[in-house]
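What follows is one chain in structure tokens, specifically the form predicted alone.
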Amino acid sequence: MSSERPDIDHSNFLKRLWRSFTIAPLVPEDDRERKRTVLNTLVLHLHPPTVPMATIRYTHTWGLGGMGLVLFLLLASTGLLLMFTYEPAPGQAYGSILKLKGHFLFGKFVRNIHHWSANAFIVVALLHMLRVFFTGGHREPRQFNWILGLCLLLFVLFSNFTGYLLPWDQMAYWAITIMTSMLAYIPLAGNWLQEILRGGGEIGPATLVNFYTLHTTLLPILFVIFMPWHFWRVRKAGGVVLPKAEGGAGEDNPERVHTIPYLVVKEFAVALTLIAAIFLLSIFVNAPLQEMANPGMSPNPAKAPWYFLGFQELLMHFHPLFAVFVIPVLTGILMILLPYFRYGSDGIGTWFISKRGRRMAVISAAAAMIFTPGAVILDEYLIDLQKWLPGLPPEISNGLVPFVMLLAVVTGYYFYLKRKYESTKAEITQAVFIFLLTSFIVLTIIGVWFRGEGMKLVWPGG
């Protein structure tokens, strides 16, 4: 987009377009003006009256925050419709899904929209978090909003997790069985958390009611509270972060345009495109549904939902105490602390900080794509620490020892980058983050496509 201010004709055209979208032409003029004023006031509660022109480029934010809101509204509306037919009891839940698909007009379509919107919500939330991190949007004065964003990401994951059980088919039942079984390895509170979530010792009617209640009541309330709070914090911080050259930190008078219509029309276009994509996917690809849950017959392999398969893959290489508790907790602590490191103002608003930062990012991603599969193959076929370290408890031989080895690799990589590139703290933090993130993505891919019967490594389609 040109940095020049749009001419008058273009401005008038966009204003007329915005008005045509928002106010029906058959409404009397006085009523239209009043309703337009009310709508514009509502919009300007979410946005400032004017925004820097650079912020309305698609490539600056990709509209990911707005996409998350659209997906939430799609999930809320389709979820409300599904509640009219769904029965949260093991004997009726599966049948209500079959009845929805076969006896209600557009029932299958509504379920497909809900399913694919939920999966897209995870992807969009993750990409939005990465966009904020890679453009420095988590740094001062936006640190607390980063924490709110992490909370929203957890809500997205937990919402998908609680909704996963509701169809009560084999895939859902055994995936939730695996995930809730992992809780038992959390020190002190593990068994208690497992019983609270399951509603008892086993997955059964109480579990389904718990998950249904969390999915349809508690989590939507948390979204309704935290999403506006998150948006308000963005506005309070002055909007999305921009580089200095485009009116960001250090520049007081960036070129600005009116929010209505320039920003709002683009947001409207992104929303329509996303909705169309979800609808098309829902027309041609049905939400999965296997046979009814059978507690006496476990599928082989039994896998967690795809967004938790990275953690299930960690279980193949670390003692459960480390895979389920130590590594996730340390990762969460580091994610919370990331915005509070002293980075300075260099690179704020710029993708990957600098040219050197971009080069280090590519190197880190490539290194992780080589290291992680290699480590998995070595652990699968060559390394047996319990055999090599006899007499040690498994928490040490299969837990602490490989964890210390992983820390040594990451620490060595950190000092290698620091010495080779003489990088800033922001650049080197970003590079290590990308290395760990790419490693987790690779573990997830291995869990989805390269684990077969007995969770053995297989070649896809082989």
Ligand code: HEM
Second form
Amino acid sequence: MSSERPDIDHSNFLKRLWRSFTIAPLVPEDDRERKRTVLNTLVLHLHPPTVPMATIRYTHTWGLGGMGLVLFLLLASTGLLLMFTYEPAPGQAYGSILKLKGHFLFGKFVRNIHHWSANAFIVVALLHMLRVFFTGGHREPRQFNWILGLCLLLFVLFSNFTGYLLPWDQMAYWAITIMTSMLAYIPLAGNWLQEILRGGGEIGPATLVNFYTLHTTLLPILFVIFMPWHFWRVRKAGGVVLPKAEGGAGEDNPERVHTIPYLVVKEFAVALTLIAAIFLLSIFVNAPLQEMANPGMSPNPAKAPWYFLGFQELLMHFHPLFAVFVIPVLTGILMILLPYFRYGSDGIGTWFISKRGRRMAVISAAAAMIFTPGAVILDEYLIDLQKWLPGLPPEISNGLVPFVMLLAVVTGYYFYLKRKYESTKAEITQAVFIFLLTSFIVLTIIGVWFRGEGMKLVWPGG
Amino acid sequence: MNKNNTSTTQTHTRRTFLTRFWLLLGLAALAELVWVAVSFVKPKKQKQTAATPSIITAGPVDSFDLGSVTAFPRGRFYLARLENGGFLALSRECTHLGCTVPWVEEENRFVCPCHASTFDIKGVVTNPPAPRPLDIFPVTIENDVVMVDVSEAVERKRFEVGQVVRGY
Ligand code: HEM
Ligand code: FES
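Requested next: the structure of the form predicted together with protoporphyrin IX containing FE (HEM) (the form predicted alone having been shown above).
Now the full complex is given, and it begins with the chain already shown.
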């Protein structure tokens, strides 16, 4: 016994294997070093060692950004499984989905998780964007991260779009038809883009391969590049946005807590709850699958998934040049410019900026809830610009004219607010943003519940 | 001092030149990459032997009632017979974004299920967003039999009487 050498590890092989795997090769000697080793984990590649206390309250970020990451991971893992069974050819795609649902262990479940995670991704990315905007997280010095976020939002939307084309059911086929036809209205590059994306003049096998490659390779790669970039910029800005002074502990002098365990525990709680919710949903609600694609007959009504119905509603009211090109491009430019207006720093980190900001927000939402349904109903039953302005090309009578009218309403609203409230630039921008946002939500609601056969206005269920 | 100055500006310009040169090369490489990528996704131009005529025999003139619309799924068109006896072969593709428009008998018009465009029996837009009338296919009538050439749809800006084909 006394011959046992202290410098030799006498534990069994499995233990030693496990230890070699989990413990750093140099076991630190003192407490200080040991703490450093613990901190030197993956977590701290992402987070700083300490974070301001105020930022880890749930109600500050609602954990939405982190949920985005969790959903991405869920999508990547279920997507990988789906790739083993899916066949990207018009003749086989639909059958391969049926086979997946019928013959594979948990096939339906995996497909459901993928479907519901994708839907949740849209909701989460949008809510996260709103959280950032309404707490002033887009303002200096975080402007560029807002732009990275917009790119991510675009990827989320485009991933969803390219994803629901793959089953080659009726919804897929007509969504591809409509989307690639929309491209033709883009000035100059439109026809070229359309031919590239379709892989020819008509929709066929080449089109499906294009969308499959975008969905399973290009877009995921973009996520993998942009997400860490996005997180890194959060860290570079010194963490998420904080009120300037909240009981003395504001952006300049925050009270800090250790990331491990305080932040990490909360992140795990959010992640596990979200995963549980998605799994539960996937057990009880199946992802939809319409009939097999039939190029001879569009479904009636032919509706996009819910998140595009606001856009589809827009298409019904404006000439496609405006609905497809002018309005989306202008919206995009505005969204990019949003953080670069000179706001100053008042109200940063505070929900809705200020009391007045909150009141203007509520009024703007209410105004949009009256204006938008009104405009839709008027356009449906009363306004017929094409007939009232005969001789004008439809780009003008059904495009430019209603667009200018819309612009006039928004500008008028802007000046009304400006006169009525002595508000700051941040408050007034927020109010106009809410007006447009609420309008879009209303359009989406109309599209989901108030459009029936032939896309006519109906009462839901009636 | 003076000499020193010129030498720094010289290395400076040389360095700037080299940097720009590399940048240019990099951009050229990138352009080539994009070019290759585009040529991969671009459809192989299989020159279709220019518009092979494919004629569909619709049937004898008298088998179509005045003011009726008959679907020909095989030819992807509707044969419309106007009240004056003339014929129009209308493409079933909506001119808005390409959905298939059904003929709704009770309303006497085509109603698009995608964004609610409507067209009358002549294919003329009665409700936007569709920007132009339904495309037409050339119709010929020989020995009282209506025939439609479906090789290529013809776009039109508006309805003109000349588009209607009459047997006699
Ligand atoms: C793939 C989707 C996205 C993921 C995974 C993601 C992830 C994150 C995470 C983890 C944070 C840290 C704070 C938090 O959790 O709220 C964050 C902050 C931020 N995000 Fe995102 N995000 C996404 C999309 C977006 C979008 C659509 C926007 C807006 C256009 C955006 C803009 C920002 C900005 C400006 C910050 C810094 C805000 C602050 O410091 O308070 N992100 N994001
Ligand atoms: S495709 Fe027919 S109205 Fe849009």
